[in-house]
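This document opens with one chain alone, in structure tokens, the form predicted alone.
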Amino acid sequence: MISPVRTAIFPVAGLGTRFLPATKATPKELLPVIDTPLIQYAIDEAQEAGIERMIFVSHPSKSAIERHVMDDAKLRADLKARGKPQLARDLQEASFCPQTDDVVFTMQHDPLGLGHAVLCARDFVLPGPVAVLLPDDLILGQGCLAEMVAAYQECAAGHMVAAMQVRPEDTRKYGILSTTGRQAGQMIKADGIVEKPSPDVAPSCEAVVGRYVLDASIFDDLANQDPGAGGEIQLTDAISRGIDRVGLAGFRFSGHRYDCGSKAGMLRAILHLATHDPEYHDVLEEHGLRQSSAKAA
């Protein structure tokens, strides 16, 4: 079955300044969980789900994520000539070629938001519905956008989101769903989002995190809405606008998620990776890890 969401937009334009000074030279969606760059999770997700079209919103200072995403040819000969064929092999199938997959770069020059950067890739779209998938919210485990974009078949409404529930007291990190207490397997009706409320004024627990299955008119939203707080266009304000008309649902996901544009959050994934794998076990072990990580997976 050809899929109905045929573009997946990946915002990497932002600095990365939690992580300074190793965002300096390095695009935070380039560091590595162990091995694997967190750019390369976000795409073999969209890839998963059967995404056509990739559309990288960057930035000038940030030309290393394209050197990272295409082909290169010279470093691929290098490597044979040096002996080292299979590795030259897993960086091409790891790669996209310019001749047949379908990539494009452009840029988000200024820092006015996620949602305006949704918008940098407004010309480039294919017809319908599309992917937004944010790599800092690294989720492992059973693919969060195949999950969402099969189901988005079955969903009457237009946006739909990655939802996840949260402790009460940390409502204030996220847009929160207001949600209308119809629940379908793993789809939740919900009527609007609030962003980072506290507590006490938070309209559920259901947080919404970084994958999203929009309805093309949140393109015509973003372009005519007014900057909000320090002069950014935020992509929940333009979802809110949208819901009398093509209404919203919230996906509650399979996979773990690991909230990687935070220093704990990325130690978090490795842990958990290095857990699963038996190569780390003596590393664990040394520092008394395996067991507590064990248990936290």
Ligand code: UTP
Contents of the next structure:
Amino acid sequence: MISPVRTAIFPVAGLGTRFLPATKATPKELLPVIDTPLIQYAIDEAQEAGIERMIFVSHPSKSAIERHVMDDAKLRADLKARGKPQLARDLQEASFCPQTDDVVFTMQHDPLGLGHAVLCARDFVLPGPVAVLLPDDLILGQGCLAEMVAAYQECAAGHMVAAMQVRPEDTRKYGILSTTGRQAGQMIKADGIVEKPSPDVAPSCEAVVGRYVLDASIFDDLANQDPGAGGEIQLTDAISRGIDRVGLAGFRFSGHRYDCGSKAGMLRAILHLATHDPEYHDVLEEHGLRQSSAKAA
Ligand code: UTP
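The structure above corresponds to the form predicted alone; please provide the structure of the form predicted in complex with uridine 5'-triphosphate (UTP).
Up next: the whole complex, starting with the chain shown before.
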């Protein structure tokens, strides 16, 4: 079956203030989780989901993102000349070629909010629903977008958002779904989203995280929307406005999500990867984060 979700939008134009000064000259989306930038994980996830067109909504000061994403023939030639042909092949494999890959870069000149960034992609999307991936939400394990796209084909709702259970005291950090109680497999039917509610008024503990599959009518809702919280055009406001018309579902993904927009979340993701890679086990032992294999035996 051909996937109805052909376009992925990557909003990467934000200021990344929580990571200053690291993000003064380096875009947040290029911060590495050990050796792989956040944006690369999101691209790999979209490719696994069978996305045809990738649209990056960036900012002129963040041109390093384009340099990372696109092929660099000069760098590859230099690596080959220095006897590193495998490294050159690996880089080519992971990057896009302007002649053969369907990649668009467009600019959001002022960071007017996530919803506004998504709206900036409007003129470039292929027909049908679109996927939106926030690269600073790193989801490891099973590819989240591929799971969502597969479920979307069975789902009656036009808007689908990735959802995970959070502790009641953490509801104020997320958009929280108002659920109807009906659940089918990993899908939860919802009739609203409340932005960052305190625990006493939160309608549930199902938090929305940075993966969305959205009905194409989202662009009309975004275009006709006034600024919301923080004076920004909020994506959740536009999703809420479409619920009566197209429906909303949460999707409980199988992987594990790391909030790499925060320093603690980034550290957790790095420690998780280090724990699973024998190359770093000595380092973890030095810091008492892992028992030495000799002691464990
Ligand atoms: P965040 O709110 O996490 O990113 O947006 P931020 O604003 O860059 O970071 P902080 O909070 O100041 O540290 C999630 C994603 O949406 C993009 C960001 O680049 C990030 O990938 N974004 C956000 C935009 O593209 N435009 C915006 O106006 C806002």
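For the two forms, the rigid core is made up of the largest set of C-alpha atoms that agree within 1.5 Å on superposition. Quick caveat, the model's predicted, so the values are computed rather than measured. Numbering follows the first chain given and starts at 1.
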Check: Has the Cα of G231 moved 2 Å or more between these two forms, judged after a core fit?
Finding: yes
